[in-house]
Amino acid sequence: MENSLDIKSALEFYLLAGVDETIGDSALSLSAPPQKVILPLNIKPQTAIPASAPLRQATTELAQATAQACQNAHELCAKAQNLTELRQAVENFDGCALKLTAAHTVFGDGNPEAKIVLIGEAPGADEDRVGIPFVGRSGQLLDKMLSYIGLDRSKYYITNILPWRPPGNRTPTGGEIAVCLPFLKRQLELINPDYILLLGGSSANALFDNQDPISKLRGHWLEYPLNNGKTAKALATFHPAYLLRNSGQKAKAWADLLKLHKEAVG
């Protein structure tokens, strides 16, 4: 016995089965009368997956390695009781591949007891070469701008989200940031500052876990939770490397520094 279906039903069946093209010996005439397509009875539709059936989420080896590295970083941070111990933990940490291509671990610089902490994204070529954050052209510009509001490295502490330079100064991946972020947060816990100046959108996005552009974040005070219920007032501004490429934005960055000066210095 044969099961006969018209053309429309056959096409619907093929679409449901995943067919997306047809091949024949002759062209189909749209003016010809409808034809019958003979399908064998042994063709069975695919069984639909019940809505209640649990879906197994695929986990890549890279995701597993990142999760394990994050866990290891958290455990090391919990053991570090001061910045010296934390620096040693970072230098001994092998959970981030950036360390393999970096010349130095760039931990932090300045006064560890200062009430102001500055945070950038990652070391550049100059910082990687000497192992100190913000010593290149962008760092020199930053030092000059901060000097106008009475700040130098004896009065603030400066660090980055990542302690290792990404090759070619490329943008860090989400996994790299996630692995290194526990070390930054532990630095903030140990320093316990009153104010945080975030240099660039990447550092602000990482610390506050958002994706807002720096144009939206800058110039507004935010609150970052620290120890024992204390919060630090955080202010985002343009990264000095961006200002070197876009000098027209320096006026906005200067306005941000004046806001910091009025609140934290003046």
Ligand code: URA
Given for the second form:
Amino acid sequence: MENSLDIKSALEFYLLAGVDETIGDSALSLSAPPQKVILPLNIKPQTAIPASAPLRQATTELAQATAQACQNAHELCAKAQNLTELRQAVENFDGCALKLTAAHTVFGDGNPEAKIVLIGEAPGADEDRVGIPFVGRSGQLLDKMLSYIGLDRSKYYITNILPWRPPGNRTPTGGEIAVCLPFLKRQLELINPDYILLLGGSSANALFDNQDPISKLRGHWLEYPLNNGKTAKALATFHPAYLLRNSGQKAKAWADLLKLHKEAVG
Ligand code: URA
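Form predicted in complex with the named molecule, following the form predicted on its own:
The next block holds the full complex; its first chain is the one shown before.
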């Protein structure tokens, strides 16, 4: 009994400390200094490692698998005639390995009839646990900020580029984004919003296919063409997780929200 209590407290402690998953059999210290590689005296370090045949082949196979998964995603999206069918298609989709490490598929939340859609990057640990976007600390900050301009989830729809959490909240790869993007774009087509609020650089870069930093993109209206000929007005702002770490930038995010309010709510 004492032992099981100890284990429970240890697990709770790990969760509080942000250690929320195991990804290998043996422990790995991320804070330990990198191990020095001692080369035998007669071997000189190479500046560029020539791509070996197996490496080239693996790279080609990965690119082919990604292209195939993108094509499958497009085909599934074309078949989905409403959000329920699209959610089902995402849940059944096996073209993205992130699904294997995620606890839940996190699709979207809020009012699918709303004229405003918010887009984040990917679920975090809390979202992965409950299967709903933006329920953790950054979601709570976002809810609070939006409440000041009269918005709650009955007045907007919220989703992410990726429906699965990248392990340890790592940055998603270009391949993962490419494979999941058709599902996001189909969601937008089905919801047909007038306004899109892009939370952070990843969603702005993915939707507008650019590499511009969020500091440059934020605060300017962009035009996102929907497939029915309509153009939704899109505004990028800082991601709430960034604002939690950089509270000095909240004033700029607030200015962005006022811009959205003036155009879309007020
Ligand atoms: N960050 C995101 O980008 N999305 C979420 O759902 C949660 C945190």
